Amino acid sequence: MAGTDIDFATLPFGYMRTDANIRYYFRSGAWSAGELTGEETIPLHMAATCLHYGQEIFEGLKIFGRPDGRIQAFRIDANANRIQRSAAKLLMEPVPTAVFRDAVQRVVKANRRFVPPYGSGASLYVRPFEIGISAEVGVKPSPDYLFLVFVTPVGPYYKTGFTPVKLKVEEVIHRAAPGGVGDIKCGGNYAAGMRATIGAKHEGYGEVLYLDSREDRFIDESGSSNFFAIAGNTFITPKSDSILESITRMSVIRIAEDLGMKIEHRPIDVAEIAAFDEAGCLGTAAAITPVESITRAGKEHVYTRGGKAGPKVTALYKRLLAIQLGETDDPYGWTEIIE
């Protein structure tokens, strides 16, 4: 297959179109056998669940060149059991562990010519999600069900790399509520954070830091990623039962605890952002992100020196991408060659 003339070191985070995507449907209590096509557009009805009544869940992996010129995944398996886990939230049916690797490994091979090369800062991106696609004006789960995964080469999510960004905290909106589907990847949570992280970009900032909707008191997340901060040797990472659970998160307290630091899982309070060493955001679409500072009723809060991250922070950001980049071993079998 011919290569690509895609300039990969200044690519932005946003879509390109590519050689094809796959397509799984659920009809009659079965899975179909997968479909791979060039068609960027959906044929949907007018009534179906995902466009009435939110039935849309969605995730996000990545797909790395290592030196050696292979390329692999990482985390697969994880990105499958936290869709499954989503489905079972909005009654939507669950896409089998061994489905969804069948449709990252077939789409990412199909398109291997757009998967950047080693070096480039880049990385394919792979968007897996299901909808609802029955017509039902009724409110009630659908009965048949898209499973779709196509990807994009991207560069870094914040154009600047790895390079402090500034947090302001929303003591206005609130992202999602104890109970609710704060926890599950649904693009409505997305859409209703969407007033706060623009207001917040206009204002200078990179995100917003959100509290909780109980007592406006403990930080949740940003708008886009998990949070997490460091005092003295101790990572520190927010727990509530409205945090989506961050893949990335996962993976850097097992890299945190391997490089002897205290792990603490456990309310934060707001107050709290005085203390701090370092702070971060995880996610996949940004890895690691070290927060410059954290502003809060006009006082800002700074946790870099001369503009940089933090040394814990750094260390952590360098061990995860030389994991996923294929650069040292995985101890952790988080990541796969797909030949």
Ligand code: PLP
Contents of the next structure:
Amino acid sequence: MAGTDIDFATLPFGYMRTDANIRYYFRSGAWSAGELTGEETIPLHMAATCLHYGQEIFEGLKIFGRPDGRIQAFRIDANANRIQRSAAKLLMEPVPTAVFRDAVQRVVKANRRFVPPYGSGASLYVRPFEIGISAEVGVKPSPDYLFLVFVTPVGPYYKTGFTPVKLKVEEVIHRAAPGGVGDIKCGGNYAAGMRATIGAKHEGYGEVLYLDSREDRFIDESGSSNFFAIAGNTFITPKSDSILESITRMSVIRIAEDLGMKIEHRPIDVAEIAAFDEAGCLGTAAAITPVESITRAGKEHVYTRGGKAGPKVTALYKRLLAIQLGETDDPYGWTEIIE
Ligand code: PLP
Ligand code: COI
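Moving from the form predicted alone, what structure would you give for the form predicted in complex with ligand PLP?
Now the complete complex, all chains and molecules, led by this one.
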């Protein structure tokens, strides 16, 4: 198959048409076999539950080009598990792990020429999502579902890549409530946070940092990633039942332990931002993005010098990336080659 004339090194984090996406329908109690198509639009009933009652959940994972020219995925099973947990909370039909794996592998193979090569700094972003498609007007779960996976080559989520971003503590808006759905990956959470994120971007910040909505006191996460801080040799990250359980965070906690760091997974009082040595964001799109500063009530706390990430954040980033890119052995079994 022909290559592409894409300049992978300058790619933004955005949508680009590729050769195919893959679709599975759940109807009459069974999943279909999955069909690859080049069609970018979806035929959808105007009364579908996804449109009115928010039955929409999604995932994000990445495929990386290795130094040896092969390509590899990072933690497909962890994303499969999470979309099942998301489905359970919105009373949607869970996508079996075997279907999820089949979908990712088939759609990646069908778009092999869009996987950015090693060294480009880009990757192939895989976006699986599931929607309720049956026509309902009463508030109830759809009996039928569409599970679709598309891919698109992407550059860094924050324009600057591994360059520190500024965060602003969000003092008014909350993305998630206790007992709500902040711990799952549903579209509604992102709709709820858009005002905050876009407002902060207009003020020159990369993202907001949400506080818990019970007390406005503990750090939750940002709109598009989990949060961590470094104090001395300790990796500190929020414990909260209204944040997404980040697969990147799970991985980085393991890496930090193996690099000899102490881990604290606990509620973080926002007043502690004055005491951090370094800070970072964690996510599939964000990878590890260093935090330059956190501004709260007009006061900026700075964690970097000369626009450069601190030593611990840099060490974690390098180790994570080396595994994701296949530069080094993966002792954790997180990566798998897609032949
Ligand atoms: N938190 C939110 C709100 C996110 O959108 C994401 C992105 O997926 C994350 C955290 C990070 O999760 P993961 O590392 O699994 O991508
Ligand atoms: C991801 O990191 O995969 C996400 O879904 C974050 C999204 C806001 C781009």
